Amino acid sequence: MKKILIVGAGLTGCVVARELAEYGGYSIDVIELRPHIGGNCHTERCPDTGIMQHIHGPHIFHTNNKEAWEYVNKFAEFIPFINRVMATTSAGIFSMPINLLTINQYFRRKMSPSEAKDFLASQCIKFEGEPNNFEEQALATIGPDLYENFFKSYTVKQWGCQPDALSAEIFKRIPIRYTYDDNYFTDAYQGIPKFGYTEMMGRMLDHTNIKVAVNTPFDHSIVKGYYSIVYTGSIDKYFDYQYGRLGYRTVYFKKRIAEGNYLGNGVMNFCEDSLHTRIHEHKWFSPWERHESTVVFTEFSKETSVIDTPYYPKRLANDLAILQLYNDLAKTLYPRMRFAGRLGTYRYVSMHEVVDSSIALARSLRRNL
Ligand code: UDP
């Protein structure tokens, strides 16, 4: 048996590991610093009122990918859940994605959707060309009005920074649509495990080939005896940040428990001046139970010092100047060495996009090992 060490026991690890055990020929362990597995995917129920919560923000599965679609049902049973986020701006209400109604409720109008794709089309301003920040991005896609009143403060108190400063990128993961379709996802296959995603990846890590340790921080002197290492935890933190740290957010919540019905949703966004970027209401996330309390988490967002967790890479000029020095230094290290996920490769990924590259990493893994 090879031995093959993980690292992290997120979603990334769950899949790398149970892909090279289900191969036959490898002993993996994976270690995890927090006290559970699941990673930022955690789920755990509140031990006052029995919801299942979605310990580090709402997460809805959601792929394109048959394939993707099927391996996480192998694992756990999925119930489609549609994400139906709503969005209070400084003129109200409204639904999130900016869709039809959206357009026509915050204009007062009753257009069709030609006619609004028209409207929208005079609104937007024109950069030479490719707009090259999600601020031009957004001008360029739905004009400065709607910038103003659904994107820009959000932004602003969601990435710590200018929207100028921020990759296009950014703004075309939300759609635009000229439709009253009012999904936040556009994908074939959308849902939610039925006990969790933390459930669905202990079975995951459910295979005689596999030990999984918690509590257990990553030493560099525990690689001696492994054939091959994946490594999920921040790139910068395993070079000891020795060319600088690479810029990430942090979220943080403030839970609170209530009677009845909170929000009357699973998500509300702020965008308008306030200090919290979003509110979620977990019951909703598992509309197949009934509670009669509820658990709300208002969500802030702020700069990671290194006590803090990493969430989102930012990605600006600098940090990828950073991410370079790091990738060029883990090239020294590979194949041996596979630097994998969200943090190790200091990505802004969902989770169909990790299910996919890990099948692919544990993939080339096998071939190269
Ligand atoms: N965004 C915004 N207003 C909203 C929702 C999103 O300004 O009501 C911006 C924000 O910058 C966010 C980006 O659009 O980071 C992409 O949105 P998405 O929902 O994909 O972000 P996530 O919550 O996954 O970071």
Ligand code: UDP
Second form
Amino acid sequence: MKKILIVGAGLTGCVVARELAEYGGYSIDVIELRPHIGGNCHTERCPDTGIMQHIHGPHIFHTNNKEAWEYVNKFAEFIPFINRVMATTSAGIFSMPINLLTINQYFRRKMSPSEAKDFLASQCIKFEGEPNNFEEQALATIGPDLYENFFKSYTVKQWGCQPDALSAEIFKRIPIRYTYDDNYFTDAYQGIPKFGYTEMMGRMLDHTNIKVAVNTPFDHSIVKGYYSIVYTGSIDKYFDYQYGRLGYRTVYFKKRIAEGNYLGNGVMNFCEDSLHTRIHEHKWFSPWERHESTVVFTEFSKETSVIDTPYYPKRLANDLAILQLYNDLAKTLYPRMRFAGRLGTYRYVSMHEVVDSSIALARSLRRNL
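Starting from the form predicted together with the ligand above, please write out the structure of the form predicted alone.
This part shows the chain on its own.
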């Protein structure tokens, strides 16, 4: 059997490993630096309350791709879940994403959808040509009032730079609705696995052709024994940062346990000049369970140091130039070495995109190995 090494037991590594294992003809070793599988989707029960915690921040699986939805449902029972996000601003608490209720409440009006759309258009700033950055895109889409109160301070906290340094594409991904729909996502399929993501990925790795080793760092010396390697760690780390480090933001959390309810909701964004960006109350990510106590995570964002786990690729102009140099190096190792996942490709990807791309990668490996 051809030996395959998969570096990283996050969602990418788990899906690729399972797909190759079921195809047959491959012996797959999965190594993971952390003491658990699941990557940033890792979930575990709080030992004090029994509440299922999303250790690295809440994850809601959402997709319009029926194949991706059916795929994850092979390994877990998904319970439908609607993600309703609230936002604390200097003017009060409002629902996110910005929708018709947000607009009417914020401006203290009673506008219809068409009236609200025309009203916001009258507030917007017009630029010559296309907006060049996040701030310009926001000002051209929702105007200065909503931008200043809902996005400016939050964006500085989240990304550690001024909004005019970020791509306009980031704001384009933020939904603005002229209906009363406060579901953060609009996909046909939305849910959370009943017993958490880590159990789901454990089932993916439960195959006779797969061996898993946690607490196991990657070392270049081990690659000689493998026919092919799928690397889901940071691409700049693999090449020992010879062209410099790619920019990431990381997050960290302060946990507290309390009685009753704290937020009354799963996620609260803090758009004011506070130090934290969000608070998560984890019992609301398992509303089918009942708990008297509650677990609250306060989330902070900061620049990624050498000892931090990278979360969000910044993808500023200098980062993309460095990335191109690493991608050129990666091409010299292709097809034996494949870089995959959020860190391996240096791009932000949702879980359903990970499933889609990982299945495609496994099929590509089967064709070419």
